[in-house]
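Only one chain is given next, in structure tokens, and it is the form predicted alone.
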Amino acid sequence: MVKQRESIERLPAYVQGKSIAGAVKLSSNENPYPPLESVARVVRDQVETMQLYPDMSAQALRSVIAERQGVRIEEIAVGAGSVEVAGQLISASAGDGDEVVFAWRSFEAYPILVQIAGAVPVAVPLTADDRHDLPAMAAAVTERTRLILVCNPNNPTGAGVTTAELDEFMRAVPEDVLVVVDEAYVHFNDDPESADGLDFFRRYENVAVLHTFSKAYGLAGLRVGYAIARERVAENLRRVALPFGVTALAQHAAIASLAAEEELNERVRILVAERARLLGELRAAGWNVQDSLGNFVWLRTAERTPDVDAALRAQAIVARAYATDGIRVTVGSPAMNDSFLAAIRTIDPA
């Protein structure tokens, strides 16, 4: 038999969210929106040279982004989703035996890609309202410990993190670990209360921020997302990129959407507002929901989730149930928002 990492066989596949044919799918926080026409012809565009290599630098949309974020471009560097760009971090920051901590239950991937690049996952509790345990977070650190991620707003339960939490929690961090702040969500986070990482990469040499195009921009199909962090560890991130792992349809799209920022933001505006819609007809209906700042909501069912998750799947209604934990439902269009609202309406939240 050919030898295999036993390591890799022991882990956990990544789960995507599913869809079931005739069912409104809320199971992948995509946005529901179609691409904006002037981003769809830039893709279109670039069809005709797809026989060609793209940029492996992405210095175009490494330029944009670093004029975007008023930072410097190399200290931008650029990945296959914000996914992959965790991976990168990980990869550069934590080897065998090294430690990354993270909260938990948090983004599915985490413990995957911390086990692939060989490193030891330190899942630390989430609170009893579903945010981060900055302190017991900072309680985990060891001399061991290498890198940071810090989910804001966090995947799944939506929970922010505050600016004064987080700076309570750098001071307590040594600053030769890596401190990431994962803001997938961030144009769906309204809290004028909430940390921003991009201040803090500002103040602090140790923290590095993710960003993806896949959720505000609508670009979940073409994968590309990107790291801030200081230079040196920017760099690095390129060493252990996957070349030419981001294509030129992707970057030109990328390019193409940050233009067309406030088009979009339109439709992030509407977003929110459906969050506000959901939350308050859930509650209406007795069911206990916290706050969420990301493009989803959920739905604390403990041991009952497998059977609220059948309840909605048999009214075609795909949302992301984890095993006893939760269930992540996407905000959608409105018209998929009331499908769910009725389906929700039918089953007992107690």
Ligand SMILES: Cc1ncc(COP(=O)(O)O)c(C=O)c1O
Contents of the next structure:
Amino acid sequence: MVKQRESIERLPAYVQGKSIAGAVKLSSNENPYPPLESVARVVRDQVETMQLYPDMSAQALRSVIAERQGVRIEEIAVGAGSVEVAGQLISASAGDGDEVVFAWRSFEAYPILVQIAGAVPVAVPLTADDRHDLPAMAAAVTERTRLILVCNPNNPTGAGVTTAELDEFMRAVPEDVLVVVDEAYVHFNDDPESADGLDFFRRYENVAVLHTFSKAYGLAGLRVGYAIARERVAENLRRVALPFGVTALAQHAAIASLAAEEELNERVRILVAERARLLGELRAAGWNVQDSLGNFVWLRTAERTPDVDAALRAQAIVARAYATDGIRVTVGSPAMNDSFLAAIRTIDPA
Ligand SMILES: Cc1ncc(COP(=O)(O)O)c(C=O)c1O
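Got the form predicted alone; any chance of the form predicted together with this ligand too?
And the full complex, kicking off with our chain again.
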């Protein structure tokens, strides 16, 4: 038998949100809207040159992002989705035996990416109300800690981290430990008290921010995300990046999406309003749900999780169930949300 890294064979597989023919898919935090025509057109044009490699340095896209975010192009690193960029950040910072701290439950790729890098995942439980326990995360930092992931808002619970909380945390974290603020859902975050990753990047040398085109911009299928990091870190991200990982289709679609931001923001506003409607209707039906700052809501179903999930599936609603923690339901189009609400009303919230 060929030798394989034992640590890799023990890794849990990333579980993709299920899709079932004919069912309403609310399992992957995808944008329910079809691509904008202006973006689809650019992608169609790129098909004509798909025999060519993309620009590996993604110069044009990085320059548009840098201008949009008010940072330098040298401070932007791209990848095939922000999940690849998260992997780059981890690989560039932590190796064999180094530790990476993150909250749990959070984005399920974190422990997998950490172990692929040969590093040790340090998962710090969320508070009783499903928020990051930042004091406990600061206390979990050791000599071996190289990187800390702060998911704001948190996937799957939807809870945010405030400016005051993150400032206090940054004061407790050593300056040589990189703190990555994962803002995959930043466009849906309407809490004025919430920490703003870019503001923290400007104020702290050891902060990097992770953004994606998958959620608000609706490009999940094309795979493009980026980090805003100090030049030295961003350079290292480019070193560990998968060469040519971001296709020309993805690069051009991202540029076109930034040009169409106003139109896309209108969709975001609708989704944020739908989120409020979902939360209100869930509460009216007796569900104890907390506010969410992402494009999803979190049902704390605990040990009833498999049963509630099965009851939703029986009514053609596919959400994302997490063991015996809870069920994450993506905010869909108004019609998709109506279907979900009709199904959940048949289920006992107790
Ligand atoms: C918190 C968080 N970060 C990163 C990602 C990765 O998204 P993508 O690789 O599509 O950019 C996700 C996707 O669900 C997420 O929930």
